[in-house]
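In structure tokens, one chain follows: the form predicted on its own.
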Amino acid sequence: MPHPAALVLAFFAVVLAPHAAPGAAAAPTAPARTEFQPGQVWRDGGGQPINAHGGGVLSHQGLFYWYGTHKIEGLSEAQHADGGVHAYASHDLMNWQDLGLVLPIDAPPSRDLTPGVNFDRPKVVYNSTTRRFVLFFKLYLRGHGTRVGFVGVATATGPAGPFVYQHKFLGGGSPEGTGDFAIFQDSDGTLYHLAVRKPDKALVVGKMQDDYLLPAGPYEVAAGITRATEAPAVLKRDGRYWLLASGSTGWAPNAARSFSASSLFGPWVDHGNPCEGVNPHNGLGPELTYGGQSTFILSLPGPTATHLAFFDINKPDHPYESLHVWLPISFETGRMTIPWRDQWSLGALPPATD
């Protein structure tokens, strides 16, 4: 739950202010939101579009951290290079301070994380045992098409950074490694690796170690799951998994798919397409997925859990432009639905139903 406002006014000015970009203005310029409006441009407390894409967003200590790729102008979308990880801070998911780069790339030409590389998707979750903040992210190295796969793998000793590259691994069993992936933490502390294997495109499952850096053992291709699955997200209800995904199209949209299983390994239940409606922004409805590609759901805690789908509208051509999409997720008749909803706020949504 949120801070109190004296307490989130005062982290906002002494701790995260160090870790603005630089040349961020020291004082919010954009209005305070106060609904969320998908598919439209989302300016942080400078007045900045926010430039976190395919990220996720981590609840910590009251406060909310969204990271994603960092997108760079000019290099993006012709070289496929991106900055690196960039970080915000919010106590209400809706209004967002810049932290800046949290992990930038800028090592030099003989190190992993030197610029030119292809970087997507960074996740962050806290090991409550060691007590850091662990990343990762999908890495392509420079030079080397992305053929092969790799996860990369940095830690911080705090949500705001810096996080300090460790290394590399190939994930899946395969010596290709894979693509798009999620990161899911279950309720008794256990991290799971779901990704798109390379070449054949299987959704496989691995659990990790407990410190959570390497993977603790073989993969398992999730039984059930449609082959060509991409861009997984989890959550888990009332003991069942529930996994949303795309087809796979590179950057055009396409359906967006769902299923729920008792276990992370499946069987798998196909429960279809849950969007539903029509973005008006682009006129694009559930065919498309709102022209979106799903990145991650988020799980709020509470008397009646909401969970929280995320989307990015990919533009490949200005990826610096792409847009957010967030969505609450409903369920129905033993099916989750997300209906698109032009504007909306938390304290307005419905209790979720079966």
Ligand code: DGJ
The other form holds:
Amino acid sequence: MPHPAALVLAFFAVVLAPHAAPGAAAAPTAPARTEFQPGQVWRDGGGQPINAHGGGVLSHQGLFYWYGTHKIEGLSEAQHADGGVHAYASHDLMNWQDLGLVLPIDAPPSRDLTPGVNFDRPKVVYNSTTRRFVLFFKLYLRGHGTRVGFVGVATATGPAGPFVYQHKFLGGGSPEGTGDFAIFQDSDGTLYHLAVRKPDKALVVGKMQDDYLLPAGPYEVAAGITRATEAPAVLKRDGRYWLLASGSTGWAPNAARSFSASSLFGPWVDHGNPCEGVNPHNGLGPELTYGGQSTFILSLPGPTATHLAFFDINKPDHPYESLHVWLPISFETGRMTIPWRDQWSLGALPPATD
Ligand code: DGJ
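Output block for the form predicted together with this ligand, input the form predicted on its own:
Everything in the complex follows now, all chains and molecules, and the chain you saw is the first one.
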């Protein structure tokens, strides 16, 4: 029997595909992809490598939207290769149409989103009360290094943008703000900001306002997480929260880690490294997360939910060539595991067990 998530995606493909996203490229030139191929160049419908790094996916009205940092070809991270938020649309998560830059970095030097900013890890959520799509990103101001880390906020009235920059804030209750973060929308619509506080690298958790635009109040240190933990990504399963994250080694890969808790504030139970197997394209295994670093978890709806872990294989000298690794998360052993797969499809996954 097909996996429930595959049925959901088949429904999207058959019923909703004709409603192309605004701005979607018309005629695909690349052959349709039928499998995920982690760690290999992933091309969009026009045949170009997907340029959306440190990103995440939003599911909205039958289409998926992939948002990530656009890396400027030919530049290195040290030269500030970050060119804004690039978005793509898909009905099956494998074949993506280019929507272009939905938030460009093109403001004059006196403004925040000017070329040369350090701009990372964009994530989008939909607020059904305000009917706004809210985009969050890591923002280090041009010429100010990485000591003080802001969260930038932009909004749009549709998932394909354009997004309009609203403001930046210092999260975590610290005057130096935060580094990496996860934005997690709970089942009741409450939005949480789980972030690495500067300068002590404690993982902190705060609620956002109902309009999602600013933190609602003080943050708490996530209990049970004692090592410097970056690149957080969260899912909820049977009322329990699961956290996937990395260590703290800049752009270089390190070993992933996983935790679970009955509250986002903890106490978090450490379940160790969820990775198993080796990425044959670079020979790297769990000790270096297949060469990647976590960025997001996509939870697909259905009677037995499927959760997909996203990692970036960062190439700081040539960020445009950074690669994507998407793998299904398994809970068969009672803990989170993310085994390597050379290629896979949603239809071939075994039903998720409760
Ligand atoms: C660690 C973060 O996890 C990455 O996304 C990136 O921001 C690097 N730091 C930059 O050094």
